[in-house]
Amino acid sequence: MAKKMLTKNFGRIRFNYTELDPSAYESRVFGIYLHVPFCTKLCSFCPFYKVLLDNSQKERYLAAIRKEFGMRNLGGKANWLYMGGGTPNLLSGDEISELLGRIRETVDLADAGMEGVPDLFTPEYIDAIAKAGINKISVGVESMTSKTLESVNRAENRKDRLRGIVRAAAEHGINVNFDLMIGLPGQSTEAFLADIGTVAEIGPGQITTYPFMQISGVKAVPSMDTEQMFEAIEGAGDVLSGSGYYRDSIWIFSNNGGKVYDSSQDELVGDYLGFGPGAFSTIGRAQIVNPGVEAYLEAIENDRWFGFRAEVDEDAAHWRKFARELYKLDFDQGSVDELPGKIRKIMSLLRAAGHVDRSGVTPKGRLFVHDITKTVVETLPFPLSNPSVVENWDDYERAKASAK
């Protein structure tokens, strides 16, 4: 029933492409998300907005995102900053330093993280981003199996390079997360668990195990169903517990106190401001998604801000909070008690079935939480890859057509 309700609430969100008034969407306690859409190759499993790297377009992007900071009157205290993509480490250390410096002129920034592909996190690059103020990196390992990576248009990984990343990051006090995926085309549970053993031996501070997400725009076909992915992640937990890792949430294992950025928590329930083409923002009940790179550059260069805007109703906000509490596994009972009666009733049913107790989710309940969390991600509307959730998609197509 909970899965059905989540799907119903998130599935009815509809966006309108429109010009936005920056002064109407301000927050003074928030997170910051910077989207870097550029990639040198397009991986077939990735649902996020991305384009092939064009260096002249990248220069326009850097100028536009700096301008967007000013247009949106960025100021106050940011609990976190994260650079996602795309491939953020296609930006140089100097470019990242300049962007973060602009933000720090008006924002009290608690910490800053970024993701990227392994081969670009060289020791020299890590030294540069550390000087820029990056203290967390998430490395898109995905798999150590060459055949699996080839099937999704991903470059091969080398153990010596991954060891070098962990070593260089440790010298600068940077926390490291490795992302691994389960359910990629042709991937077996045995190969996935072998990958887990390899990265555990390398020893990053955190390992995140993502199930394959079936989202609009994803071209690849998963090799497993949801329950098979769950069983593989449970097996990964057994391997990792023997290597000194503990379970930090349904998909995350760490040995450093959970210091690496976790997008599945704050982004569901708190304000965050997104900058750059394709970036999401959540401000109060408003959810805003910036347009793709052509329309984004055209608008910002002409001192205008356009985006896809939707209003998230109170019911959907409550269901997001419910999903977030379950995702953590050791949920806050006080927060659960504040939720509407129909959600508390579901929690009571889960307790009666042995899926939760007063301290959190039981081992028996983890499949339910895995399924719920996957449902939340797969039903979130991505307007740039799913025009059906945009009421006036033709207006956006015209904006793209008229862009330089």
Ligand SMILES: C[S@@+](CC[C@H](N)C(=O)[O-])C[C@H]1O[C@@H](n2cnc3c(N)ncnc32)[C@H](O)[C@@H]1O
The other form holds:
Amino acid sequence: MAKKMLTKNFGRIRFNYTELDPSAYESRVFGIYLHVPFCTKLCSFCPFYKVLLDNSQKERYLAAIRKEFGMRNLGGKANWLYMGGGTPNLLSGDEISELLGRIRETVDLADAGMEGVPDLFTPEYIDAIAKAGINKISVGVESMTSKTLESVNRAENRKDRLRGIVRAAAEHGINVNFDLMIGLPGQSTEAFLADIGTVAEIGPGQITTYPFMQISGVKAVPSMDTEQMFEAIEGAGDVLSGSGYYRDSIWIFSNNGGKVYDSSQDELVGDYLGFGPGAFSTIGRAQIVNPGVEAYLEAIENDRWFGFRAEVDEDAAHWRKFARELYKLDFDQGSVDELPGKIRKIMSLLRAAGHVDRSGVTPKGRLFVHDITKTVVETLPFPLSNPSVVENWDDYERAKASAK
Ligand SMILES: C[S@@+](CC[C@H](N)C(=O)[O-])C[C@H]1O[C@@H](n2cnc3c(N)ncnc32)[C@H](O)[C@@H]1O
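Now show me the form predicted together with the named molecule, since the one above was the form predicted on its own.
Shown next: the complete complex, the earlier chain at its head.
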């Protein structure tokens, strides 16, 4: 029942592509998300907005994103900053330093994280981003099995590279997360568990295990169903607890005292301002998604801001909060008590079924939480890869066609 209600809430969001007045979408306490849409290879499991790297377009992008900070009057206190992609580590250390420096001119910013592909996190690179003020990185390892990586159009991983990342990051006090996926085409549970053993031995502070989700825009087909992915992640939990890792949330394990890299959790609650092509923002009840790179550059270079805009209703915001509390496993009872009666009633049912108790989600309740989290992510509307959630897609097509 809870799953049905969540899907209904997330599934009905409709976007309108329109010009936006930046002064109507400012926030003074928020998170910052910078989207770097460039990649040198396009992975078939990836639903996020991305384009193949073109260096002259990257130069225009860097100028435009700086301009976007000014146009949108970025200022105040940011609780977090993430650079996501795409492949953020295609930007050089100097370029990142320049962007973060520009943000710090008007924003009080403590925490800055970025994700990227393993090969580009060289020790020299980690040195440069540490100087730029990055204090956490998330590395897209995905699998240690060459055949699996090849089948999703991804470069092979080398153990010594991964070891080098953990070592260099430790020298600079940077927290490291490795992302691994289960359910990729042709991937077996046995191979996944062997990979978990390998990465646990390399020892990053955090390991995130994602079930392969069929979000709109994803072409590859999972090798197993959601319950099999859940069992595999439970198996990973057993391997990892034997190596000194604790479970931080349904898919996250850490050995660094819970200093987790968790962009999805931060983004579920509170305002966040997204910059760059394809970036999401949530400001109050407004959800905004920036256009793809061509329409984005054309608009910003002409001092205009366009985006896909939707209003999130109060109900949907409450359901999101509920999903987030469950996902953390040891939810905060105070936050649950503030939710409306119908959600609290579902919580009582979960309690009666033995899925939750006073201290949080029980082992019996984990399959439910896995399933509900996966459903929330799979039903998130991605307007750029799903025209059916956009009321006036033709207007966007015209904007793209007239962009230089
Ligand atoms: C935004 S991605 C970017 C990472 C970076 N571009 C890279 O290639 O390493 C962050 C993580 O989301 C996970 N991810 C991407 N697509 C997914 C999907 N369809 N289902 C589940 N997890 C996914 C991957 O583990 C990936 O490392």
